[in-house]
Each structure stands twice: as C-alpha cells, then as structure tokens.
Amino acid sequence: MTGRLDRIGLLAVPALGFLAAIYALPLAMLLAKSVQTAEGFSLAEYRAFFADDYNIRVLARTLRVAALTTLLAFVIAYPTAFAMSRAKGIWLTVFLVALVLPMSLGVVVKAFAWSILFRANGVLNSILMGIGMTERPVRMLFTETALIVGAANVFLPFMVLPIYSVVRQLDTRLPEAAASLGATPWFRFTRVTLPLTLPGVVAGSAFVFSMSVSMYVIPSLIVGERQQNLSMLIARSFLYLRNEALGSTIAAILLAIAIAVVLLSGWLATRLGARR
C-alpha cells in the first residue's frame, strides 16, 4: 500500500517541478536580491526603506486603502449574501449572473470605467448638477475615496461568495428560536447570526485585503501617480529608477504583509471552527 502511494506521489513531481521553476525560483531570486550587496548579506535596504518618511507614508496609505476597501466591500456584501440566500428561481439566477459576469471582464476595463464615471464631465457629476445638488463639477477622480469605491466594486464578488456559501448553510430556525426566547433583533444578529457567518467574513476579508494591498492597475487609472501605493512604488523602482534592490525590498515587504494576512485569517478560521 505504501509503495502504491509512493508511485502515485511521483505523478505530482512534474507539476511541483513546474511550480518550482516558474514561481519558487524567481521568488527566491527576488528575496535574495533584497538582502544581497557587494559586501554580502545585508539588511541595509530594509533599514533605508523604513528610515524614509515617504516610504512609511506610502506603506500607511497602502494599508489604509486596503482596510477601507475591505470594510466597504463587507458592508455591501453582507446583506447581498443574505438576499442571495433567500432568493429562489429566476431571482437567484439574476443575482449570480450580476455577481459573476463582471468577473469575466478585465480589471483594466472595470477600472477605466470607474475613471470615466468619476471625471468632471462624467455621469456622476452630470447627475449631481442635473438634480441641483452642485453648481459645478465635484472633484472625484484622483482621490482616495474614488480609489476605495472603485476597488471595492472590482473585488466585491470575492467578499460576497465566501459569505454566501456560509449563509446558505445556516439553520434558519436558530434566529427564530432566539426570538421565541425574547431576544431582540440586534441581539439575534450579534449573538447568533454574525458569529455563525464569521468564517465566511474572515475568508472574504482575507481575499479582498490581499488583493487590495497589492493592486496596481486600479490605482494607476483612478488616482495616477499622485497617491502611490507599494505596488506602484515597486514598478517605479524597477522601471524608472532601475533600482532592483529597492524594488525587491518593497516586494518582500508586500509579500510579508500578504503572508501575515493569510496566517491571521487561517488562525481566526481555526479559532472560529473550534468554537462552533
């Protein structure tokens, strides 16, 4: 039996070799570049990055935008997931199509569409001036708010689907039982519904935050070079400054953030699973 399992395991060797050559080796070379100097191993690039106030501001902005994008996506996705769980027939199909169909479009298309909406002569400003809410165009494009709204829209399906997969498995009798015992709607939500749906919330938040913290195309089209994030700083280091060591260092920091998010979400999922 053991020999058979060993032979089956050999079937994975080509795939593992491919992944190692395509992903692991370039990643190892990138990380090595961040600690490699003419004198040998050194953390000078990391010290220089964290000693620069501009880099710290970019790092803080990146984390803030990712956190606010995740929060906005959660606020929209949570009631949407419940509406989908209660929809049946054609309405469920409409929900799923409206949610999944935009995922077939490229990120560039969706980000560029938002940049058109946020323009001074765009649809949003035309509506605001048409109903008399403002006399002149409101500056929307090239703002952090526009970036958060656009990013939340692009990443929304990755928040809705994990929550929906958990919500549809909930026993609807539990809130009813709590209500029969005199629990208020707020108590039923905070003590019954929300704790049971937290695994989906954690998974969706991990997806959205990881993608938001590393996005490049969306901020490039919506805010441009005025408000850079870590991904844009990496591109500038490699493409314009020709500073591979700095670009590798920032990439390693971004990778560390992504790994931390995955580990934290896994730990939270384990804790929540143990409590259920």
Second form
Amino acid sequence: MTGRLDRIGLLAVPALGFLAAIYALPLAMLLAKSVQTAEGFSLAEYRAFFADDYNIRVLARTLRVAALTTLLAFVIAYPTAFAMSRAKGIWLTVFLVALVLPMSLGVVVKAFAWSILFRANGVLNSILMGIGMTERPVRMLFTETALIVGAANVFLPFMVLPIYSVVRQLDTRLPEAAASLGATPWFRFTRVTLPLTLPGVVAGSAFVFSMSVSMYVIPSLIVGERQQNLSMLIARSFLYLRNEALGSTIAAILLAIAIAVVLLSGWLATRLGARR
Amino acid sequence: MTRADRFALGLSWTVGLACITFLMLPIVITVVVSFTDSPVYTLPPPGWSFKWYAEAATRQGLWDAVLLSLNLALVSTAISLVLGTLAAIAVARGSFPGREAIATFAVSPLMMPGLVVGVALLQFFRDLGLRDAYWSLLLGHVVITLPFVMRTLLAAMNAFDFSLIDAARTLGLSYPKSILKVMIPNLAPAYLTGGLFAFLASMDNYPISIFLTDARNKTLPIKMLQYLEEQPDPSLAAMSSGLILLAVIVLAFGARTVGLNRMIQG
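Show the other one: the form predicted together with its partner chain, since we just had the form predicted on its own.
Full complex below, order starting with the chain above.
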C-alpha cells in the first residue's frame, strides 16, 4: 500500500521539474549574477546602488506607496467584509460581481481608466467643477495620492476576499457572550472581533503589499517616469539603459523584499494560529 | 441591538456601498467614454457614436496581438491543468515528507514580482540560446498560469473523497481512467474556476511578457500600452470595453455553471 502511495509522489515530478527549471533556477541565477563580477564574489553592485541618493529615494518611495496602498485598501475592505457577511440575495450578488469583475480585468484596462479619471480635463475634475467644489482643474495625474488611490482600487478585491472568508466563519455568539459579561463595545471589538479576524487581515495585507511593492503598469500610467519605483527602475535599466548589472541588482533587492513579505506573513499566520 | 451595534452596522454598510462604487467606477467610465464622438475624454460625452470601435478594429497589429494572447492563454492554461492535476494528486494522496513545502512552492509565483521573474527568464533563455519569442512566451505563461490552477486544485482535492477512485478501480477502471472519468467530473467547478482565472491572468500579463517579446510577437497588453504611448485616443477605451465584455461573458458563464460564491473560494 505504501509502495503505491509513494509512487503517487512521482506525479508531482513534471510540475515541480518545470517550476524548478523555468522559475526557481532562473531566479537563483539572477541572484548569483548580482553578486558576481569578473574577479569573483563581490557586493560592489549593491554598494553602488545604496551609495546613490536617487536610488534610496526610489526605494523609500516604493515602500511608502506600498504601505499606504495596503493601509487604504484595509480601511475600505475591513468594514466592507462585515457588510458583505450580512448581505443576502441580490446584495450578495452585487458585492460578488463588484469584486470578481474587476479581478478578471486586465491591469492595463484599469490603470488606463484611472489615467482618464485623473486627467486635468478629465472626468473627476469635470465632476468636481460641476458640483462647484473647485473652480479650476485640480492637478491629480502624476501625484502620489492618485497613484495610491488607483493602486488601492486595483488590489482591493485581494484584501476584501481573505477578510470576508474569515468574517463569514466568525462565531457571532462570541461578541454577544462578551457583551453579556459586561464588555464595552470598544473592548468587544479590540479584544474579541479584531483578533479573530486578524488571519484574514494578514493574508490580505501580504497580498496587497507584495503586489503594490512590485507594480509596474499602474505607476507607469498614473505617475510616469518622474516618480519611479523599483520596478520602473528595473525595466529602464534593461529596456532603455541596457545596464544589466544595475537591473539585476535592483531585481534581486525587489525579490528579497517579496520573499521577506512571504516569510513574515507566514510567520504571523502561524503565530496567530497558535494563539487561538 | 445596542446603539454601538447599530452604528457599526451602519458604518460597515456605508463603507461597503462606497466600496462597490469605487470598484465599479473605472469600468463604468471606460465603457461610457468608449461611446463618445469626441477625440478627448470628457464626461458626459458631447455626443454618442461607435466610431472609436471602428477605429480600434482597424489599428495596425491589433488582431495579431489578440490572436497571440488568446493562443498563449489557451495553450498555457491547458498545460497547467495537466501538470497541476498530476501534482495536486501527488500532494493530496502521497505520503512523502515535504508535501506542504511543495504546495507552497507551486503557488509561490503568485507572490513574486512579475518583472523580476521576467528579467530572470530573459537572461536564462538567452544563456540557453532560446531565441524564439513564441516558445519563450509560452514557457513564461505556464509559470503565470500554473499557480492559479494549483491553488484551486489543491483545495478541491484535499476535500475530495478518494475512496470514489478506489471504488471505480474495484469496478475495473484503470487508475488514469478513474481519474479522468470520476475525479475530474466531480471536481469540475474547481477546474473551471482555476482555469478561468489562469486564462485571464495570462491574457492580462504585462511584466513577464515585456521581456520575452520581439517585434513580431506582441501580446495584447503590450500592444495596448504601445498604442497608449503613440496615440491615446478613445479607441483605447473601445478596446478596453471589448475586454470588459469578454470578462463579463466569462464570468456569466462561470456564475451559471459554478456560482460566484464558489468562484471566490478558489
């Protein structure tokens, strides 16, 4: 019996072999190349990267935009998940369509739509002027705020869905029990409801942060070359500057950030799981 | 219900409705703007027309890009479904150590920066001497689609009752036949969901494809971004509306056969 089950393990070989050859190996080679020069092992590329103030600003901007995008997505998604868990019938369908339809659309389509919305002679400004909130067009395209709003919009479903799947399974008797024991609403929320929903928040935040730290199409269309992030710097080094050493180094840094997010969220998830 | 509960409920519904509006806003705007008769994006449009659709359909190279993207999405999803089925059976039924790690590894491309994977593949294929853009793109797109398929199939197979397979084998079916005739029909919703999201992710991919294309093989997202740089008129809104229509059709099909609620669990 165990012989048959062990042979079943061989079925994983094609997929694992493929991913090892066409995904893990190229990434490992990229990392190796970033610390390799003609003379052998060297961190010179990294020293050069971190010595340049411009690169530090790009790195700081990338992390700041990703953090703020995650925060904005969380602020919208958390109450929405609760409303969705109470919704029935047609309202639940409306919520599901509003989440799944944008998820099925290309990021090029959505980023393009936001670049129309934010244009000086564009849609948001004509609405603002129409209701008399402003007399002259407000400069929106090419600002960091516009980028954060656009990115939060694109990644929002990936925050709502993990929180919703936790909230839906929440035992509503627990907050009620706390209330019958005299807990104040604030105490009930911070000590009962919030800790129980944290696994969903961690999963959603990890998704949104890792996607917004490495986004490329959205900032290209909304803020352009003047406010680069790490991904745009990579693309520029490879496609325009033809400086592959620099590009590989930045790619390795971005990869390190992505892996750190995965490991951190995994560690948080196990800790939260263990505490319950 | 206390006052605090009512306040919390009211707040969550207010934010929830704002969230729906926020999510639908870019889609609605794109569709409305695509029917304008003006060459600039103003709202409401000064007049209505289909002329940007006609304009979009005659843009040079559009249909080649559409065909290439459909080809890559269909072929890479099909390959991923085969590889993913085999690997998911191994993880769900095997007794070897490290099955958790295999599952995490197979889903991990979802969390990796697309551009970094693209750069790594560009250098790797060049070192190998693989110069053909179609094959490079296809291999890259299997890396994109496989995690979507694996995520859904792993969840579905962990819940699947494999004694059905044993029963089918007792009745004389071979192991591969019992997988094809018993397991796959039973897990049809998971196959459909995983396949649909994998297909859409491949259709949409920009950051990996951009490093693997050449002048003759450009996928749709790359072509659209190129049009946007050359001549950003409302014909782009018309193309986007075409893609929105495709997504609506795919989702309507998914909702009828699987149900929206089950699709989001995948």
